[in-house]
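Given as structure tokens, the chain that follows is alone and in the form predicted alone.
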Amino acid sequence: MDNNNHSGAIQAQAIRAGYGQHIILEQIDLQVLHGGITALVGPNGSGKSTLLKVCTKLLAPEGGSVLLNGENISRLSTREMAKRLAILPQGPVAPANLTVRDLVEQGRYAQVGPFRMLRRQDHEAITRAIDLVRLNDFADRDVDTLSGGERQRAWLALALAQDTAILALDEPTTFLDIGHQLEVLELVQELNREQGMTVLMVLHDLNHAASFADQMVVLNRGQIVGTGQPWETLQPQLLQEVFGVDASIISDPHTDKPLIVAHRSALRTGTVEAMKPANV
């Protein structure tokens, strides 16, 4: 992650959101650096997916304000949001007989000169972005052929064809076996690493986002009860607290990173309240 620029990529502060009277978020203050890959988590209902939304203009705050590159987002058009952000969100669906290319395509939308019309960069684009999630052989294929994982590739070349320094994903391992994660996860890091984006993504797996995240932001209940570098931000009792788990967190032998063993339900001996069942 680059430190050396502290104004951050995204900024939220103070924000209030939610849905009609329901409101999930109060008082949030967030920054997403420069460079770095951002991991939101959190048990459901804790507001994660709420806040990815919100910092990318896909909810309107009920207060507060999100700024993009120091922008304030309510001022940007859904297409100038386009050229400085792609989203890949939970679970997309493509219409009938589509190819990858005609997927892919769609991300362009925002970069096109009059009349819509694809120009030569825009094609160069296009086939970067195929290029990049390596799905080279299967552009003419119909996008529902393919594997779970690669159809997740498809979508991801979607948003890098939009050709932004900042992507957000939520939950983009969401109905992948274990291998098809790790793939996703690890050309996500690719592109962090090797082509300079930065990420913002929401990730159900705590040991997932210690892995690839460089910054873990831990949302419970609608505020954000942890933040840093994995290490400095998964402890024992925030595990208990906000998880319901009694675990220990030890060294992963691969990456160093940290790695959670979870011993058994603290919900279930008493010890943490439950949490909230809803989805958000």
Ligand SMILES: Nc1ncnc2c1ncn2[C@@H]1O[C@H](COP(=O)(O)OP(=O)(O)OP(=O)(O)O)[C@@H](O)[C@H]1O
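Residue numbers count along the first chain shown, from 1. Rigid core: the largest C-alpha set superposing within 1.5 Å between the two forms. Note that the coordinates shown come from a computational prediction; the quantities given were computed from them, not determined experimentally. What changes on going to the form predicted in complex with the ligand:
- The Cα shift for residue 77 between the two forms, taken after rigid core superposition, is smaller than 2 angstroms.
- The two forms, fitted on the rigid core, differ between the two forms by 2 Å or more at the CA of residue 133.
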Second form
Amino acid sequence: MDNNNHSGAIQAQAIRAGYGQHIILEQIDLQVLHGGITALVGPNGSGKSTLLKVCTKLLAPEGGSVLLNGENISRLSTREMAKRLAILPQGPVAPANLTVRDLVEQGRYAQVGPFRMLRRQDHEAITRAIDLVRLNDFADRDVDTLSGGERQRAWLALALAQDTAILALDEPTTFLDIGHQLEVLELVQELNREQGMTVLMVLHDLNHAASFADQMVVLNRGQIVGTGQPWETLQPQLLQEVFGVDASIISDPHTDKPLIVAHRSALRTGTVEAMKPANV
Ligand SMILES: Nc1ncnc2c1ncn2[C@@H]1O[C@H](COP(=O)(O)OP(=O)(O)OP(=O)(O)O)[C@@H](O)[C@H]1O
Ligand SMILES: [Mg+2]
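Next, report the structure of the form predicted in complex with the ligand; the form predicted alone has already been given.
First the chain shown before, then all remaining chains and molecules of the complex.
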């Protein structure tokens, strides 16, 4: 297929997916802009991780297809996928007694030669990835001895060591303090701007999503209910219907991006449909 003739780096079409009998996503069409940052947002349980898993071939859909730069991922091997796309899953667990460097090394296995020996460029990529997340002093520590935030950065380094054109991140700022949250998001932005990396990331913080994403996709109960640039997507009515909050949206004086000030949750009053599990 012609790799240049595509409108999105990831194009998911008519996706129907779930776990056994439990269908979570119905009729999902998603376009992840080539060379852009797309933020996937939505309430807990709305299907964000499920959609990310479908887009990254960790979960086979019941229906529909996913194209990666025009290629149907159902025809790509795990190794071919790993050369094109790196994923930071939600809540990954490392095997015991694995150092940070060992973990990040895993990111090179799709790239190494037939003898599966790490070459100089693999070692360089591993060191660069550890540098990028500033875990140099922790490289020889066991992953299970790290703090939550340090561990999250070690997993991010694994994804970065893969050196792919597409990065899929499921809540990359979990466990991080506000300074490290911004550090990770700024790093992602830098990779996007300087290397043209396409990014699809799940974020809970709507203000971070608004400030770092070119495109936002809002998921609610397994369906896409909003998509577009942050200013067009984040509307008070959508925040009320999807997240059950009353909110003012003001312009961030520093960035001119939308800034949400949530006043009140309507969830406790039970007046909104949001937060009910998908398709129940
Ligand atoms: N492995 C699984 N088996 C069965 N059901 C699952 C599985 N993983 C997720 N689900 C269900 O699918 C629905 C969507 O889950 P998903 O993890 O995609 O939500 P999410 O939007 O990522 O939520 P969160 O913000 O809490 O991470 C939930 O109701 C969840 O319980
Ligand atoms: Mg999730």
